[in-house]
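We begin with a single chain expressed as structure tokens, specifically the form predicted on its own.
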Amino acid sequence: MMKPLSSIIEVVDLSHSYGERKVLQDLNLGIGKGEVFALIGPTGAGKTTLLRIIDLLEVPGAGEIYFDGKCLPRSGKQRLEIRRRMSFIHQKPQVFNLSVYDNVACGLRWRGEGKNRIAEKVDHILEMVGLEGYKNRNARTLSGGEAQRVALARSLVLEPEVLLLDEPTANLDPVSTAKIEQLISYVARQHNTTMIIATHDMSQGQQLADRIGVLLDGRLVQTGNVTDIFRSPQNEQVAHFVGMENIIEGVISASNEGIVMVNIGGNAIQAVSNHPAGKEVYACIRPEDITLALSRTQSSARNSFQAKVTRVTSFGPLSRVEINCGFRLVALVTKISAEELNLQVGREVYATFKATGVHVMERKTS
């Protein structure tokens, strides 16, 4: 059985149950040669079964999984072969009680490369990870970060065409996780090997990946570019998942010529949309995207609305505004920002934000 040679890896139909629990439901994806494709979801949504799976470590209960146009068999030889061309890191990396030079050679000893290209190669790739200098010291003595470099220097080292990775970053610190980040970014440039990243860090999938797919509680509910999933999600699943925390409840009072007008309990937000009158919708719109002022500004901006401040969080160099202009509103602005303006509780300011900014999504009633 063949499938079009588009894609390296062609998930079809998949699902997967731990006893009654399942776990993945009527997965189909399909992973292009030399993209980097992350997946994103909550702990949980079935990320790591799915990557074990297409790893051939887990057989699927139901559906096929596709390698190079070749079926999968679900025994044999064939799956030790495929499995030869692919690397899985895990989330929380293993290393032998050994070198650094030695856990990183393993690999090359088993599959039989003499011991001088051994070295070549093993001292290669060491550089490119940033540990020629650790050669003889024990992997064991190694911080996290310096651990996980050992493990990617492992799996490159073997030259796989796909290379999965499960939570790369999760118990680093931020240094730890921008080298390995970056580790990435480059291997997947320089050497056009296909990755699967499964992450709970948006922000690292917008950075590194070509491609998203988001999976909550099993289900694949929308693969896209960064755009198609951050600024235009398909359901309010996916919107609140995403961090747009304005999802506002409306119904399109006017539409003409791709502009409408959605009136939320008497005020009227407009937007960029071919929805018809009469359609009950959400309008979602980012944060970050909601300029904040004190007086009403002349801008190009359709939307402007008079608001009260009813709630400011710092966290680092971002203040998080809460207003009511009607209805709810949460902004997103530079704590330097915040200052000058002085936005505290009780505060009038003005809240504006482009038609092309606002996203409006088909609300499903029951």
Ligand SMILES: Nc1ncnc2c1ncn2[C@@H]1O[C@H](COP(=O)(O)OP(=O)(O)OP(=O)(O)O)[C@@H](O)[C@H]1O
The other form holds:
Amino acid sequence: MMKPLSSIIEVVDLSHSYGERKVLQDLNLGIGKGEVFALIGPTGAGKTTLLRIIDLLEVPGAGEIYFDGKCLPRSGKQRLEIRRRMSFIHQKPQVFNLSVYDNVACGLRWRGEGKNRIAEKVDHILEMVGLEGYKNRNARTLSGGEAQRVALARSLVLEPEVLLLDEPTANLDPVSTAKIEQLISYVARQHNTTMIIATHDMSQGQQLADRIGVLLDGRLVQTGNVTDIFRSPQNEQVAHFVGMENIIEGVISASNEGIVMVNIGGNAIQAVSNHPAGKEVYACIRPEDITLALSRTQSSARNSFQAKVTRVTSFGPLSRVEINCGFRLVALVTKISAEELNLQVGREVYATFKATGVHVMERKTS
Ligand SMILES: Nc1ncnc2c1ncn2[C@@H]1O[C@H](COP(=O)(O)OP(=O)(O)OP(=O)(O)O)[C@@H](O)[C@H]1O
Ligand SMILES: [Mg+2]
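Moving from the form predicted on its own, what structure would you give for the form predicted together with the ligand?
Next comes the full complex, this chain leading.
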């Protein structure tokens, strides 16, 4: 059976259980050649299980996987050949109790490459991952970030067509994380390697991926580009997961040519949407899309509400400001502007946001 060749990996109606527990349910997903795909989802969502199945470490309970147009057999030699075209970097990368050089070289030795060719390739890759000075160090003595780079080098030296990365920066400090992320985007750009990156870190998905799939409780709830997922989550669960902090219940009170009024307990929010009047909806606003000011500013933003600050929490350079404007809103502002506006509990402010900054999503009443 052949599938269209545009996808290098095609997952069709895939389900998997461990005992009674359904871990993956009815997944359908195509990964394009050269695409960087982030699989995001909370702990236990099934990310690792899906990567293991794609890497042929496990046979799915139901469904098929196509690799480069060919349906994968459930056993046999062909699986091994296909496995060789992929490389899997595990959630907890294991380095061998050998020098950094030998760690990276061993895959090439197994493949029977010549000594000089191996040396050339390993040197090149170690330079790329910034470990050229570490050749003779025992890999077990490296820091977590360095070990992760060895794991990456060990995969990259084999020039896989598909690279599967399972939480590549979990447990790494911010500097090591940034290095690994830079490497991943460098490889994606320079080598056009297809990548599937499992992560529970939204911003990592946003930063690295061409496309994101949200996996919740074993279901691929939404797949789309970064903007789709962040601006237009398909349901409340995805909205929560992507940090859409303001998810406000309302009812459409008027709808005209793509602009709606959402009634929220007597207040009206203007939004861009085609839902008809009477529809029960959630109005979703990202906290960074709300601006706060001490007076009603003249601006093109259609929504402006007088509000009282009910809570301020600071983290790093940002302040999270909860306000009450007849309904509760959370705004994210820089700490500097929070200080300039003297945002304290009880302070009166004006909250402003654009109609285009409001994502309206149907509320399914159960
Ligand atoms: N070998 C196994 N036997 C039984 N249950 C398993 C096995 N492997 C995974 N599970 C269960 O399957 C579910 C999905 O696990 P999985 O490791 O795929 O999640 P994940 O999304 O990778 O989570 P995390 O973000 O914590 O890595 C979990 O409930 C897990 O306990
Ligand atoms: Mg996992």
